[in-house]
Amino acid sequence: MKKVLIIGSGGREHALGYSIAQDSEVDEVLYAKGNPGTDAEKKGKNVKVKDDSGELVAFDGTKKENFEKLADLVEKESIDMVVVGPEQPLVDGIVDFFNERGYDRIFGPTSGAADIEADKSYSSDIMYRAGIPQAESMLCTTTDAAEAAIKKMATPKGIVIKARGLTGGKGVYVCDSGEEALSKLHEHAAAYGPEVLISERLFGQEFSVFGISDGGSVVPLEMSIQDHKPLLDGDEGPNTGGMGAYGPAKVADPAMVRKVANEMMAPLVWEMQKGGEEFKGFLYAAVIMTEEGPKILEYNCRFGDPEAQPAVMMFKDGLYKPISAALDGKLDEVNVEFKPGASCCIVMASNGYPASYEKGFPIGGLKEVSKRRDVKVFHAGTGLEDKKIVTAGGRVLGVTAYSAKGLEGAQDKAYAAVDVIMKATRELNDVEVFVHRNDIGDKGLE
């Protein structure tokens, strides 16, 4: 029987572990550090290691200073596979670290390959060389240069400011005019640094395509997913890490997904390979359907969050075999199949997110919702206090539902579960603890 280790503690990692555990070959899924939801899974267990005093404590496998302990754990526990969830440890070289120690069963790109997400300039340059359609853009290393670029490139339709490094999905400002961009530039620089990519603003519906790469080829998950970044209904309000997602998205059918994979993902992997960077892991393409056809908004070097949550609810089988095949260089033997119907994920965030918010509120309704068929609550920002599950982050829960009948059924199930948790948590705390959008999936029903 196989043991798998998941690196990370959010909703994406909970979803990945949940999917991998569906495989009969997998006996146990360990998490470093996981969350109360992952520890409660039938095959799940959050890893604990001894601290300096000899006490067993949970530890964060995403931290660079813990890579050594992580490697010792993999050897001690005879871990068959390590799956890295978030982008930061990938950029920090966790895959390089393990490979140097002779362990190659870790799924994720090397630090250099992870620059496809960490460095917008690198990404733009690779796309240009590979002939992949994208927005016209200009790299600026100073605020003065960015101001000049905005004045030169802005149109009556607006302009986009993109931070160069990792920003947790929040470093993009979409501005309606050059004037707005100039007024936002200093705020953006204060938050994310002066190096930015000033880009043409593209218009159309956005969707996400995910693929699994073994370094030489890409197998797409043939279901597009639509994320919702702004906090409020109607795509209003501040940008967030993601307030919900659904799939399949009507804007991109399986044929379009294959087109994106063949013309925008595989060429990227080949171009990186020519440059000496082998990309092995999840590849995420954020795409916009313009009047000229699909264009790339950005690439990520990992599965999306919250897109992973509705995706795993749609798999006929789990992710263990596809990932294992990619690690073995046998992607051509993989056939990832999806169930009929649709899935919808509603993110329940702490009231006040993405600005300041309080933590430590007990969460109600979880036990009742867990009994509902085709509904799964993935934990993201939760903690445990006095044996009670409490809020411990900005995005707290990803309430996800599947329906064989389609998106409307999945949406109804998800929002019914959200209502139960909202009401029970409100009654426990005498205050409105959560905020969520009420229109996740509406674009797919229009």
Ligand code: AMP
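For the two forms, the rigid core is made up of the largest set of C-alpha atoms that agree within 1.5 Å on superposition. As the structure is a computational prediction, the values presented were derived from the model and not from experiment. Positions refer to the first chain, counted from 1. What changes on going to the form predicted in complex with adenosine monophosphate (AMP):
Core-aligned CA deviation for residue 217 between these two forms: less than 2 Å.
The Cα position of residue 332 differs by less than 2 Å between these two forms after fitting on the rigid core. Superposed on the core, the two forms differ at residue 145: its CA moves 2 Å or more between these two forms.
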The other form holds:
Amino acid sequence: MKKVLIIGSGGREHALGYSIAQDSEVDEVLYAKGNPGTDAEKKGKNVKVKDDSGELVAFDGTKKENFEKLADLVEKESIDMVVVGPEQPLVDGIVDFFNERGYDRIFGPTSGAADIEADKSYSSDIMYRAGIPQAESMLCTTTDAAEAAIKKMATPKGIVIKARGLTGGKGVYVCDSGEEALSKLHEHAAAYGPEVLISERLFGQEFSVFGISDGGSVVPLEMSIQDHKPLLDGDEGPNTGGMGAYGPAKVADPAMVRKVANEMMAPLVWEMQKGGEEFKGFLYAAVIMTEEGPKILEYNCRFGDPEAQPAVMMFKDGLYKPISAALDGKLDEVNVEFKPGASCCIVMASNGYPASYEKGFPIGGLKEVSKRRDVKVFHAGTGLEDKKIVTAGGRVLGVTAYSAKGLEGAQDKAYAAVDVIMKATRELNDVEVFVHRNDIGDKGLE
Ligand code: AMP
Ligand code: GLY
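The structure above corresponds to the form predicted on its own; please provide the structure of the form predicted in complex with adenosine monophosphate (AMP).
After this comes the whole thing, all chains and molecules, with the earlier chain placed first.
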């Protein structure tokens, strides 16, 4: 029997662990640090360590200062496989650290390969060399150079300012004109530093494609997923980490997903390999369907959050075997099959997110919803107080549903569950604790 360790504590990590636990070979899924939802799973357990006063506390495996203790734990517990959820520990070299300790069953790219997400200039260069369609971009290392680039490149369609490094999805300013970009440039530099990519503005529907890579090839998950980054219905309001996702997305059928995989993911991995960087892990292509065809907005070195939540509801079998095969260099044996139908995930966020919000509100309705077939509530920013599940972060829950009949059915089931939690939580607290979008999946039904 196998033990798997998941690094991270959000909805994506809950979903990855939930999928891995579906394999009969896996008898325990540990999370560092996980959340109350992961700890409550039948095979799930959050890792606890003793603090200075001897009390057992949650152990955050994403922190660089904890990598050594984490590697000790992996040895002690004979962990069969480690799966890293978020980008920061990858960029911080968690995979390099484990590899140096002689442990190679950790799924994720090395720090150098994670630059595909962490360094927009590196990723733009590789795309250029591999002939992968993207927005025309210019790297500027000073604000003066960025000003000159904006003046040169701005068209009546607008222009985009993009931070070079990691910004948690927030360092992109899409501007309607060169004037707006010039006025926003200093604000951008103050928040994210002077190094920016000035990029052509692209138009079209966005979708994500995910693949499992072993460094030499990529097996795509043949289902496109559409995220919803703006806070409000109709894609209005400020950008967030993602307010919901559904798949398959109508904008990209399986043939288009294969095209993205063959022309925009496999060549990327080969080009990285030529440069000495083997990309092993989940490869995430954020694509925009322009009038000229699909173009890459960005690559990420991990699974999407919340895209993982609807994705795992669609797999016929769990993710353990495909990931294990990739780690064994047997990617040719990997075939991830999907169920018919669709899945939809609605993010319930704290009222006030992505700006400031209060925490600690008890959440109602979870028990009732847990009895529903084909509905799964993935936890993200939840906490435990007096044995009660309370809100503890911005994005709190990912209420996810599957329907064999298709998207409308999945959407109905997901929103029905959201309504139960909204109402029960409102009654418990006498205030509106959550916000959510009402139109997740609508683009797929238009
Ligand atoms: P990124 O983090 O690079 O995926 O960008 C975040 C969001 O900004 C994307 O989902 C797009 O909506 C938008 N965006 C990024 N680059 C461009 C571009 N070149 N043209 C238009 N919109 C963009
Ligand atoms: N859903 C957006 C992301 O994971 O970056």
